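The form predicted alone is given below as one chain in structure tokens.
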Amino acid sequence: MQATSRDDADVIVVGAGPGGSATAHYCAAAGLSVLLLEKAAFPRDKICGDGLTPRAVAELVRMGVPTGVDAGWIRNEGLRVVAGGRRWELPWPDLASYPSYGLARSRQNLDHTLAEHAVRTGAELRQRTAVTGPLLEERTGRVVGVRARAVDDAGRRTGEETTYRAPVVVAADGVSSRFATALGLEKREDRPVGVAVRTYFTTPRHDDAWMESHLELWDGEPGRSNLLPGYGWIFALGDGTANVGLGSVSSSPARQSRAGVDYKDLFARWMANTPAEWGFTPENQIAPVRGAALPMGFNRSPLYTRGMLLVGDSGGMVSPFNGEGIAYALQAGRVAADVIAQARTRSTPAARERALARYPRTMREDLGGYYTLGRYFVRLIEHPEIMRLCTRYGLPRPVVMKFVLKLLSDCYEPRGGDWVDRVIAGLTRVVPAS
């Protein structure tokens, strides 16, 4: 699958977020020529909670990304859960497969770091390059490249449309994925979807050793006011600031649409009732409140078709359990690069196609059952009365807490481990993985 004289690279990756940069890094490390196209210029912002679970940390370690304090990271010890008028500090699980700590860093810095890492490995990064659509082989309809144009910082066109050719294209262009949509790959209406809003505050809590999750949000005194339809987070960034946000999840886009929630208003009502010593006030707010959709549970398929692979949010690879997407984007980039590198060694088009088709199978085998469990989970917790019962009577029980920690951290041993790991792993194998 070596690029021909007509091609610009062996692989073109659209989008330099975590999934795109991971794909570019692993492809370059395997000896492929890689063109990584990013419509913005680094550093640029993305809407995210900025907290990385141990699962995501393990992926960074595989990539060889420095994760020390001197590289700009802050470590956290675990998850602080606040619900039912109580709080629990739950250390990250001590597992063979994942480290026992998480990390936090703003997406503005994280994405830039990962893109630079891909460049150091050998990928060619072209910024301010907006991909406008796929380049198709006229006879077969196969993707053989992309159409793109240069843009300025505001996304305005600054040059004529041009084409870049490659035998394989990876679409890592986010939740909207115009590239996938142009190929007729629409979002599935039977998958969960989340909505999140977040901002940044200067705060004394900037060096908190715990990622904090509020499973109940009240617009006044807890238990004596209205329970708001969402969950909140506070992630310390260690630089004088914290990422503070809230989100909600629904079992389908239709239910999310019918909810009709003003999330920015919801966020303002939550902030108005936080303790004064936290400093979550307008004068300490250093960024606007911005929102984004969270595509969950493989909400676009197929993940591979006609020479094009979907990675990260473009394929709906966000966990329904906690809204985490970075770990799965990094994992998908690793798997995608492996099948692309394997396909390169095959001697016939049919054999290359079989190698590439392994990508969706591998992703379903690794994550399909887990995402299905997450869909069942969402159907339960989207009912406020069930959520109240779970937080009031379920969380105080140690056995329930063990399950909550491993599901909310996305960290369990797929093979071996303790009995909780074995139960989760067993359930992921018996439920449908589609």
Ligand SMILES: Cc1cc2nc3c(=O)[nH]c(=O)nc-3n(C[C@H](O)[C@H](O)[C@H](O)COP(=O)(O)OP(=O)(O)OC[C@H]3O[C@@H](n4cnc5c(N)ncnc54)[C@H](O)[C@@H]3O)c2cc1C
Contents of the next structure:
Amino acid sequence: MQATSRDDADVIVVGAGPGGSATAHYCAAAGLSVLLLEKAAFPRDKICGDGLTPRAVAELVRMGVPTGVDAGWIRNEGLRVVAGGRRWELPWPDLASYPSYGLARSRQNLDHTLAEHAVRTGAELRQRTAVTGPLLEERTGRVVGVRARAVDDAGRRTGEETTYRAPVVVAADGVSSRFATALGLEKREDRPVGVAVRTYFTTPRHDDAWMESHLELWDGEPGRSNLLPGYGWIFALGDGTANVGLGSVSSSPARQSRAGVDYKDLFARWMANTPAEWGFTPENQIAPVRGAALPMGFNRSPLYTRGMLLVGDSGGMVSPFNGEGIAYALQAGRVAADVIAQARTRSTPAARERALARYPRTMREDLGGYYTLGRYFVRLIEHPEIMRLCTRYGLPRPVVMKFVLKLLSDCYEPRGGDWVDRVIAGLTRVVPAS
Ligand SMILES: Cc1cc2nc3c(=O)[nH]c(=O)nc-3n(C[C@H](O)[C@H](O)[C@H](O)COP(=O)(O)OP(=O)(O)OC[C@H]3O[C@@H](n4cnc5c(N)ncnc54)[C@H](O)[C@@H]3O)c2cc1C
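Moving from the form predicted alone to the form predicted in complex with this ligand:
What follows is the entire complex, opening with the chain shown before.
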């Protein structure tokens, strides 16, 4: 995979979301020439909750992205859980491996910041460049580049199709990953999937210090009205607004489509019953309710094949426990860049392939056990009666709360720590990582 004179870069990254920008940043930092191709132009919107747990903050810190309040970030202290008519404030754990605060920032802003960061490190970003498919070596079927065309802000073609060549290509093109699909890598039917919608409101509580999570959604008075099928969030953004959304998770795409939930209707019913102090009225809503799928638990595989790596949502890396995907996309970009940089130093094609093949292995070792636990968790909570029992009898116990917070946010000491950390780390090691 040495770049030759015919190549345009050492590595091409398709998509400049968090996964693509992290990959581009780390590859450039390792001295590789990087072409980062993005179909949109920044700043651009992305449907998301905009919440970053301490795990995601740790990845930003590792990348050298400034995360201070002076750089425009709003910090949060932990999770406020609302369930069974009660609320608990659970501070983020105090750990050696992660900071004890989370962040929130609109994706319009975050993704722009990350792409600029990758450019500052040395990556070349080409915006309004839509990749239309892989460029394959005829004899081997190996990916040796991409086909792409210039597009305008509406995605309309504005130029002729061109090709860009590189010995390795990273598909970080999100949940639909046309690039992976073009190579025959379909989504797995045996992995959980989430669906969520969100919008923005102006609110007097825009600087709330907690990420609020509603485990039960009622269409009237809690306990005396209908329980709606889903979980909600309110993430204050500190800029006069909050990101408000809800979603649900199913153990398979088939179950998800059978559920046939109308999320926009659900959202309207939930909003009509949120406390007045948030100000979630139609006049304060500043964006449409928009939804998207959350691909979970490595729902596309293999993560490496024929010169192409999958990073982030394209490889289905959202956590089945909490719907968080940014931290994992950043982590995958870091690991992918490392194997690409290592592979480049090997002198034979076989040695380079061995180095690249370490990517899926490392990702599985790091996250496979945790995602397997997440699949068990989804199978449990998709039964509302089990969920209700857990929130009624489990959550009020401090020790259960501590365990749940660390498990659901994936913020525990991987080695050492207290007994809760050791139990979670032990569980992730004993379950099969597939
Ligand atoms: C409603 C909702 C709420 C969520 N809330 C949270 C949350 O609060 N916290 C959290 O951590 N995660 C959340 N997630 C998950 C999170 O949004 C994703 O996991 C994350 O965006 C994955 O990053 P990525 O870089 O892999 O993909 P993306 O962010 O999807 O980026 C892909 C990029 O590729 C570009 N692209 C696509 N196709 C092409 C092409 N052909 N050519 C060139 N460029 C292309 C796209 O324009 C985009 O910029 C949420 C998801 C949803 C749907």
